[in-house]
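In structure tokens, one chain follows: the form predicted alone.
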Amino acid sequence: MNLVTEQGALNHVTPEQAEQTVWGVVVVGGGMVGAAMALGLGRQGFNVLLLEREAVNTDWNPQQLYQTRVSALTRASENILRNLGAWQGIERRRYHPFVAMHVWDEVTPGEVHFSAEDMGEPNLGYTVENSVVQAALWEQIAQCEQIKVLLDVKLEKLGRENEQACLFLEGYGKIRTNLVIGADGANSQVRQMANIGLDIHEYEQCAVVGCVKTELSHQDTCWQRYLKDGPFAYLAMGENISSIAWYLPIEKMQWALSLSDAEFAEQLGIASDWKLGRVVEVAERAAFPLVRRHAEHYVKPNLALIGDAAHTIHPQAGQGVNLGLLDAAALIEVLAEARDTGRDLGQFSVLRRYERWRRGDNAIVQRSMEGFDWMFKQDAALKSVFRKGFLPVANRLTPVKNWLMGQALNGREALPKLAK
């Protein structure tokens, strides 16, 4: 049964109804991060309005094809989703724990192997289709009376009147709220309408993604090989099923999409050095350019940005959605504490606490990913010599390896309560 579209349990409101209420919080965007944000605030008793283009289908068919967009969820993200009640919905659908990571280089013999067993952990994270995470969150939203959902409307502009934010809807009037949260993705309308600038760096790379079936088992391991053109990764999914992430120069994006399935499978085998044998089945594939974005500000009076609306990073370590979920968890905590101490949710000093909490950590992860990308770019003989000596040494430094993986798995800064 589809809780979202059949039961009407979403507490759907019309634009006219939405205009008659002063909302505690309006969340714009119901993707994974926006849905987690709305759900967390609803569970805290806030009066929440969620704006999204269309309802998310929560039906599940275990025979359906694997989707092209997949995330590698950390322990901190798992905890957030568990504490929001959504993890059970993920378990009922489809997910895959991975217990090891193996990293190696095309031009040097060096390899690094990370193991959950060495860290005393049950796994190093989970690979989950983005649509599964979103459906599990919307399933919980449908059961939360505090959250109302407004679908199929277009935002025309943002304003501010009498210490409140106003959202003007195309073809309708305005919605008033104490706080607007922009969770509407990398090309955020909320960010643009709030005149918040971006620091942008184009990597001149693209990511080719999709799911494939291989001849050999992935052994519950994520495999990543650094190539001349960029990294190639197999992310463990189902039985002999892996999600691929193949990073190529931007000028090769159309080439990768234009290959026949047989040609594409052959190229994946070459890129992976046949680590999992032949690719025997190819599902739908997609590609997108890679761009680092960082908003000049995360907050203004009565407004905050989270997730991709605030920052995007190089996806080679799969940290994007994890950072966004930490943003949501931190902002939920800040707003709950502000309410409990009688402070205005839209007050700039309240929102600045969230920005100080998250902006530095996000910037560190962005730059770290660029550091990896730079080190493994095979554009200088000196770097090849360094990698040749570094990787074998790094593989033997078990305490250092475990510390690094622990930082990635559990989070680097003081964690929000929801992430514990």
Ligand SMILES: Cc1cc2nc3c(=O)[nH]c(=O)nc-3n(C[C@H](O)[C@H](O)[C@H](O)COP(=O)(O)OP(=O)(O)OC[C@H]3O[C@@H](n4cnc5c(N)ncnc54)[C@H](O)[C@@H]3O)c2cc1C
Contents of the next structure:
Amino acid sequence: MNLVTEQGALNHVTPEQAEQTVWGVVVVGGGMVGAAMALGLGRQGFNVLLLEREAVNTDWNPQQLYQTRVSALTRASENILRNLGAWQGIERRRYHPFVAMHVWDEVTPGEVHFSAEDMGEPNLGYTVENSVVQAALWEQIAQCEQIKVLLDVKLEKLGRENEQACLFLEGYGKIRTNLVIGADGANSQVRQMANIGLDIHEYEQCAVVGCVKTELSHQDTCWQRYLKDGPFAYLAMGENISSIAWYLPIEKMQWALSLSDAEFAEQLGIASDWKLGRVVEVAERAAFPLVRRHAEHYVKPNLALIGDAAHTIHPQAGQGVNLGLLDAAALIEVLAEARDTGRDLGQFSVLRRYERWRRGDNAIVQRSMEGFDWMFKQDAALKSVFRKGFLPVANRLTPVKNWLMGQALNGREALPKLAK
Ligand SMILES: Cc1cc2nc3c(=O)[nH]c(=O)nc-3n(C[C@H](O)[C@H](O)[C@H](O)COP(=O)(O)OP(=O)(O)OC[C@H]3O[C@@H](n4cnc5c(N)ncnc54)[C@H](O)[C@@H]3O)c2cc1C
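Having seen the form predicted alone, could you give me the form predicted in complex with the named molecule?
Time for the whole complex; same chain goes first.
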């Protein structure tokens, strides 16, 4: 049964019904981050309205093809999803733990190998299709009475009256709430309607993604090779199935999409230096131009931004949704504490606590990706010297390696309770 598209099965409300209540919180966007946010607040007893413009499919067929959009989830994200009760839904569907990461370079002979065993951990994380994470969260939302869902509506504008936020929907009246949370992705309408500026940097690169079958086993390892054009990665997904992330200059995007399957498979073999042998099958592929975005503010009175609505990052270290889930977990904690001490959820000083907690951390991760990218992207003399020294040395420096892996596995300090 598809809980989500069957009206009534999911605590659906109509726009007219939604107008009758003053909501504690309205979450706009039910992607992985918005759905986690709504569920966390619902579990804390908040009165939540979740607005999503597209129907979400919770049906599951084990034979279904691997999706193009995949995320590598950290331990902190696993904990958040477990604590929200959504992890079982992921386990019931499809996911893959990876136990090692292997990084090597086109220019130098150096290689770095990180393994879960060295860290005393069962694995280094999980690769999961985005649609699986979203479906597992929505399945829980369907069972949480505190959350009502409004699908298929268009946001027209935002306003503020009497210390409350108002959302105006196309063709309907207004919805009132103490707090609007924008979780509506990179092109967030909530962010634009709230006139929150954006710091943007175009990487002039694209990521080509999709799942492929390889001749050799991936050995439950994520493989990343640095090439002149950008990195290439295989993320372990299933038996001899890996998700690829192939970073190319933006002008090569159309070329990569226009290759025949056989040509594409050949190019992947070359990019990976045949590490997993030949690519024997390719599924649907997609390509995304890569842009770093950072909202100038995450909060305003009665409004907060989380996930891609607040920040996007170069995906090479697979941090985007992991940072978004940490935003959600931090904001849930801040709002629960405010409620327990009798404070108004929409109060600027309450929301600022969330912004101070998350914005600096997200900026550090965004910038560290750039440093790494800079080092490997070009072949100019100075960079080349630096790069030639880095991999062989990094592989021998166990404390450095362990620190890097600790960061990748758990995120930075000051984890929200839900992430522990
Ligand atoms: C190539 C690539 C690879 C990546 N790999 C990784 C990885 O390995 N690990 C990782 O952590 N991250 C990765 N990311 C980043 C990750 O995909 C994003 O950070 C994540 O999807 C953001 O989730 P979100 O819920 O914030 O936004 P979205 O996934 O964009 O969800 C937004 C939701 O809001 C809804 N919506 C939008 N506008 C409205 C509206 N006006 N009204 C109602 N609903 C609306 C949309 O329908 C959607 O459901 C990758 C990104 C790319 C491009």
